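Let's start with one chain on its own, the form predicted alone, as structure tokens.
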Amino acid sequence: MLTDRVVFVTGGGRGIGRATALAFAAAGARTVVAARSVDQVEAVAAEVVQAGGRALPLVCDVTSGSSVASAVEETGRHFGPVDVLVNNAGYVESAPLTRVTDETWNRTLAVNLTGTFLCLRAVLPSMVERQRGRVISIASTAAEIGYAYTAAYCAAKHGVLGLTRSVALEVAAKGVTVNAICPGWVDTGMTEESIARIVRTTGRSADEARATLEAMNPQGRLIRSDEVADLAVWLAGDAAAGVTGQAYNVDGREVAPS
């Protein structure tokens, strides 16, 4: 159990973030649901409260250092310092490299990689001072291999994995662990958006596009959000105190360990 631990979840308004917020709340944590959409974070926070948990909805843009700092400060005023950071905010667009605009490239790196850095930088000092903390970044199998038409996303997620490994070494002797979870295709709104792009660009039906993504997983399915969330909860617990600098795949063995 993670009774009274303060958990800060970015991208908490939907998909994996929502599932993660609910899973931590079920484990007894005080959960901060952070995202750009006020409607989404308030809705997820309400779900947590209805389930008997404690939640704080916060509007936070992970691409802005001041927004991240403000959200972490607000967390401190309401719940206390962050014990567990879940870097989940993500963004992806697909296109051949030669058609990737500067705007798309910069935004993809800003949300996925710079956002992870800004949140780490904001919470680590307190964790190190207290000699206690857990950081879990939701990366992707795209952090380990390349996928066609998502060069910016793959570059950003590879960066998240490198950042994870580096920071894990920096704080290994300071009571803080830093790990990554690398899901394959997850049954979320983001995947539905990818399916819609496949339909637009290829003319295939939505069912055919979904089947293509399911076939990438040797289990023949999309991963569930709660599978990722449950692993995050385990990594945040005392049983995982000796686990750091690692990347855990949740992908039905789509990607073989290197």
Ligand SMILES: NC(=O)c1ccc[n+]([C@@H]2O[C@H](COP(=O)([O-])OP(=O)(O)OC[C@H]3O[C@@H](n4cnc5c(N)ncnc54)[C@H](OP(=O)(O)O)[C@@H]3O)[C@@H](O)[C@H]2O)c1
Given for the second form:
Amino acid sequence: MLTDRVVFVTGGGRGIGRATALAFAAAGARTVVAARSVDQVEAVAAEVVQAGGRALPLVCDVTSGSSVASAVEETGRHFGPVDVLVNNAGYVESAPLTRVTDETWNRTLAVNLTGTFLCLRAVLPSMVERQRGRVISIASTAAEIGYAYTAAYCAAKHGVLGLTRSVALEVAAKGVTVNAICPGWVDTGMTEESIARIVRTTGRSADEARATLEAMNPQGRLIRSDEVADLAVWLAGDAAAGVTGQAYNVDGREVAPS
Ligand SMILES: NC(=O)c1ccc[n+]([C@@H]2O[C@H](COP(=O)([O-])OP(=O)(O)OC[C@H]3O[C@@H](n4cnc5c(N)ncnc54)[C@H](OP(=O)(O)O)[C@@H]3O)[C@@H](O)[C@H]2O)c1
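Could I have the structure of this protein in the form predicted together with this ligand, to go alongside the form predicted alone above?
Now the full complex is given, and it begins with the chain already shown.
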């Protein structure tokens, strides 16, 4: 159980973030549900409370240092310092590299990579001071191998893994672990958008597009959000105290270790 922990989940309003917030709350943690859409973070926090847990919905844009700082301060006032940071907020668009606009490049890097950096920098001093902390970043198999037409996303997620490995070493002797989870295709709104994009650009049906994504996983299926969430809960627990600087694939072995 994680009853004495304060968990801060970015992108907690839907998809993997929602499942992660619910899983941590079910494990007894006080859970902050942070994202930009107020209706979504409030809905997830209400679900947590409905299930008997404790949650704080916060509007937070991870691309803004001041927004992240305010959310971390508000967490401190309400629940106390953050013990577990789950960097889950993410954004993807697909296009051939020569059609990637400055705006898409900057936004993709800002949400996935800079957002992870800003949240880490905001919570790490207190974790180090208290010799207690867990950071779990939801990266992607796109952090480990390249995929065509998503160069900005792959670059950003590769960066998340580099950040994870580097910071893990910096704080290894300070009671803080830093790890990443690399899912394959997960059954969320982000994947639904990818399916819609494949339909638009190839003329395939939605069922065919979904089957193509499922076939990328040797298990022939999409990963469920709760599979990712449960691994995050394990990484935050006492049993994972010796695990740091690692990337865990949840992908049915879509990616073989190099
Ligand atoms: N779905 C997949 O197949 C898959 C596979 C591998 C890895 N992942 C990664 O898993 C994570 C979650 O993905 P998902 O599938 O659950 O995506 P999703 O359903 O699109 O949810 C993304 C979440 O990120 C939040 N977000 C986006 N921009 C933000 C910002 N600037 N500040 C704060 N929050 C922001 C969104 O909320 P607002 O828009 O309200 O801010 C939303 O809550 C992402 O990092 C994604 O890259 C997903």
